[in-house]
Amino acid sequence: MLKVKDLSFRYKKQNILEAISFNVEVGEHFSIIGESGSGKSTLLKLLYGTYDLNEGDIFWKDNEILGPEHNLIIGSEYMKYVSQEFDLMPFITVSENIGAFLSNFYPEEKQERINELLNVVELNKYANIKVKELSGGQKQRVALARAIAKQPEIILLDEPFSHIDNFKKQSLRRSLFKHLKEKNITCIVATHDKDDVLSYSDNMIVLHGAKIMASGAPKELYNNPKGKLIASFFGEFNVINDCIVYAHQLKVVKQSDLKGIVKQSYYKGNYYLIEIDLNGNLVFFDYDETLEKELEICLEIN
């Protein structure tokens, strides 16, 4: 497994990780969350040893993963980081891209191997076309699936879909980490998305102020949210008699304590997102039809 004990990190005199401990075992799906400036990517590549670190161990197994200091060449064979630099062969093709670093001695696996990558990425189609004629999407599938070329025993992945478009992102996340679990290579995710996380992670953990937070299952962060920079990254949420309640969690009622006036409907396509005054407060819920402005309408906590 991965073990990571006791990390801490500083640049200058600012700590930018601090006392951060964590397992991941092999072939786990596991994602690290947190705003914009929480450490996400500098613990990324701290694990890759990108990094050398002030305190702490991290271990692969029985490897010990250090920086620069120790290391001629950052990375390891068993260990893939793609970043959000591609760092591609822009003048050569795709499958050229993905095969870079497979043998040649046995060409025909070679071919399948791309073959069955360039499914995973759906890319097919591409196959012949040279990666500086891609757009920015593209090329982050053709960098995903040179990293995972080679089968290593886990990669490292920030924020692995930023550059690719709705049309695609939904069926890439599911055939990329079903082969990453059918392939056994441990997964850590970067991601600021809860759709990376929320049917693909078996555990995640939370940064902020750097430090973690909250870690655990998905399932388990999202039904018990610990604040509410938790609660706002699986959605929309309100803050009602000092507990967090997710919008969907309020449904209409002919009579309670909870009154207020609808001041907007926002459209979600299968429901609407309904805005209230509640008391001075706005507070919002999910409703399967518009409401009119200024109606007034109560609300209870399922």
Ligand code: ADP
The other form holds:
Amino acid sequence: MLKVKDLSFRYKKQNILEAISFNVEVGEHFSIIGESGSGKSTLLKLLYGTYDLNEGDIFWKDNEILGPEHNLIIGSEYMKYVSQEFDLMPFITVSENIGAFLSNFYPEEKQERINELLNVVELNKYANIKVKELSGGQKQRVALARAIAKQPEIILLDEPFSHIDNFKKQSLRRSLFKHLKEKNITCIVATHDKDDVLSYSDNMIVLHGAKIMASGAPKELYNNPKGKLIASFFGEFNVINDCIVYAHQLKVVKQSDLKGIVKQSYYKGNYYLIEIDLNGNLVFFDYDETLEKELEICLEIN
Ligand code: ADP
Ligand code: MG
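Counterpart to the form predicted on its own, namely the form predicted in complex with the ligand:
Then the entire complex follows, led off by the chain already shown.
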């Protein structure tokens, strides 16, 4: 497994990461979440051996992952990393990029493998297009395919779908994460998108103030979000009587102490998000229909 113990790191004077410890089992899908600037990308780079740690150590199975001071070549066969800025070879085709690190010894098998990977990232139609002619999202898909081409033991993905539009995102996410699970590839994803986490992650950590603020299975953190930061990652929420209450946990009733005035209805497709003024605080809840402004309604926590 991956073992991170007491890791601390700073680029300059200030600690970006401090006393970070966690383990990831073989085949596990693990998410690192946190606000922009919380150190997600830095942590992934450290796991990859890009920098020397100031304190602590990182092991993958029996191999210590060392930074450039002790290790001339960054990265290894068993670990792949897809950065936020995927560096591809622009002047060769999608297929050639994906197959760049595959052996030429068995050309038929190589082609089969490339086809399988084109399927996973849904780029079959673009196989023979030069990478420089692709959009950002398409390039990101090529980078993902290339990273899994040789079946690493562990893959580090930095916001893997950030450049991919909503039309493609859902199916690509399912396809890629299913592929990684099937091949038992350990997967660590830095993300700020709850949809990358909820349906797929076995475990997650939340980075905040250079530390791990919370860790556990997504379900545990969702059901018991310790603090507003974690709740806001998962969705629309309110603080009512010092408790965090998601918008979907509030229900309209005939009579209750939670009485408010409707201010706005936001169309959300299969429901409306209603904003009410509750004793001077704005409270949000989900409802089937739009509600008239200034209507008085009562709410109950489900
Ligand atoms: P995230 O991926 O969560 O947005 P990053 O790991 O990219 O966060 O950045 C964490 C902090 O480290 C930020 O304050 C950022 O400005 C700083 N940082 C990132 N890369 C460098 C660098 N190469 N040199 C100096 N500071 C950096
Ligand atoms: Mg980042």
